[in-house]
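One chain comes next, on its own, written as structure tokens: the form predicted alone.
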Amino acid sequence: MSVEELMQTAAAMVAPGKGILAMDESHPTCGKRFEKLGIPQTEQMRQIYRDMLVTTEGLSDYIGGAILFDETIRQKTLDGTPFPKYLADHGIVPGIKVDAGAKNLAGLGEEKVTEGLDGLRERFAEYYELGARFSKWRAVITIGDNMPSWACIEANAHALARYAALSQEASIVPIVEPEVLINGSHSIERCYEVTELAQRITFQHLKNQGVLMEGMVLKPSMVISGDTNNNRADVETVARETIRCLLNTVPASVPGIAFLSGGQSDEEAAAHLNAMHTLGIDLPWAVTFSYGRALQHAAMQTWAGKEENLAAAQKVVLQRARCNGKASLGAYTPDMEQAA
């Protein structure tokens, strides 16, 4: 393991004013989004779409890393350059999603544990050769009646830690993602309670497995009211409670926090991130974004699978990246949404 390499890569991913583009959707997820817009669900169309994203001029001004899917890391841009090489040549660190998805935990109903540890060391070696310099593993925690259970939190924290140790062994920076789902009617107080516990236990397991804190990035969900709660917390409360939770759980040696957008609208995700930087609190880590839908959704709608819309879609990609890049500095304002 090269400690210097891990630290330099992690710092580049969350450099000031930059975040991470999550473009690692599985075939079923990408297919559902294409289907809604009448886009053919083929490998070629996925390649064209992802080419549109990564070749957006100026993207590296606001994006420090891009998470790829197994298919994408093996594909090339339309002009024949492997996606990882194109990204690296343009100042964006290439990354790869390595988990095999969340599956039902035996005997625990709807609760999930993420699988994919078997053979992961060998896959990391291949992904490093293909150009990946960071990775991502997503755990899923559901809030509900008698959920999450201790078994669910422990199982996911342990898997995240074993994954992260294997990633660092391969000189690949791990993004550790213990996502507390927004789905439900729970209060922000309940979300805080679950998020703090999940993060605390995750970091305990990371320590147990010898994971280098300086060579990882945390991808948490925000502390936020459930999406069907009738009295949802305002932007400032979300920002304040989220930062309070992080200060209570995340070691100062971790270089960056890159939030998932987790069911928020594009504008909400930017506003919440921006507000975290206007609380007057000195933060020990970079606090930025690792958004998928909140960076891509509007651009995919604009593109709609049509070649004549590619240039317009790239403008939308750059605009969303710019809004969130500014939010990661506390410099976002809603009127930026209208700027071309």
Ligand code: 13P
Given for the second form:
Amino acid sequence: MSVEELMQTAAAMVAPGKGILAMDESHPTCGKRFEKLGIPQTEQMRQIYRDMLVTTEGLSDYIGGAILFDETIRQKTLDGTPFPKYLADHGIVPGIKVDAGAKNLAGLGEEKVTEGLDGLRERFAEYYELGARFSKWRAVITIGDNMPSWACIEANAHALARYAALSQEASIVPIVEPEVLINGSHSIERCYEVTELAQRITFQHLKNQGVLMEGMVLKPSMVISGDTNNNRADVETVARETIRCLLNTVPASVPGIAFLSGGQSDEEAAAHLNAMHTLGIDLPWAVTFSYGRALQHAAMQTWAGKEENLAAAQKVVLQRARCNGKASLGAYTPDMEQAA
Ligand code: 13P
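Requested next: the structure of the form predicted together with the ligand (the form predicted alone having been shown above).
Zooming out: every chain and molecule, the one shown earlier first.
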């Protein structure tokens, strides 16, 4: 493990005014999104789409890292450059999703644990050779009646910590993602309780497994009302409660926190991130975005699988990256949405 390299990589991923582009959808997730828009679910269409994303001119002004899927890290851009090399040449750190997805926990109904630890040391060695300098593992925690269970919190925190230790061993910065799902009618208070617990237990396990705080990035969900709650908390409350939670759980030695968007609208995701920077609270870590849907959704709709729409789709990607890059500095205003 090179501590120096880990710290340099983490700093580049969350450099001021930049965030991370999550473009690591698995085949089933990407397939569902393509299907809705009538886009053929082929390897070539995924390559064309992801080429559109990464070749967007100016992307690196707002994007410090891009998370790839196993297929993409082995593919080339349309001009024949391997995706990781293209990204690195343009000042964007290439990353790789390494988890094998969330599977049902035995005896616990719909609760999940993320799999993928077997053989992970060897996979990390290969991914490093392919150019990956950071990785991602996503755990999923559901809020509901009698959920989450202690078993779910513990099993996921343990797996995240084992993954993170293996990633650092390979000099690859781990993005540790304990996602508390937005789905449900729960209150923001309940979300706070569950998010704080999940983060607190995750950091306990990270410490137990010897994970270096200075060489990791946390990818949390925001503390937010459930999506079907009919009295949802406002933007400032989401920002304040999210930061309060993180201040209670995340060591100041962690270089960066990069949120997932988790089903928020594009505007909400930008407004929430921005508000975290205008609370008047000094933050000990870089606080930015690692959005998937909130960076890509509108662009994928614009593209719709048609070559003639590629340039227009790139404008949309750049616009979302710019809005969120500004939000990561507290400099986003809703009128930027019109300024495409
Ligand atoms: P969303 O921003 O769409 O939630 O995706 C981020 C991600 O990488 C989930 O693992």
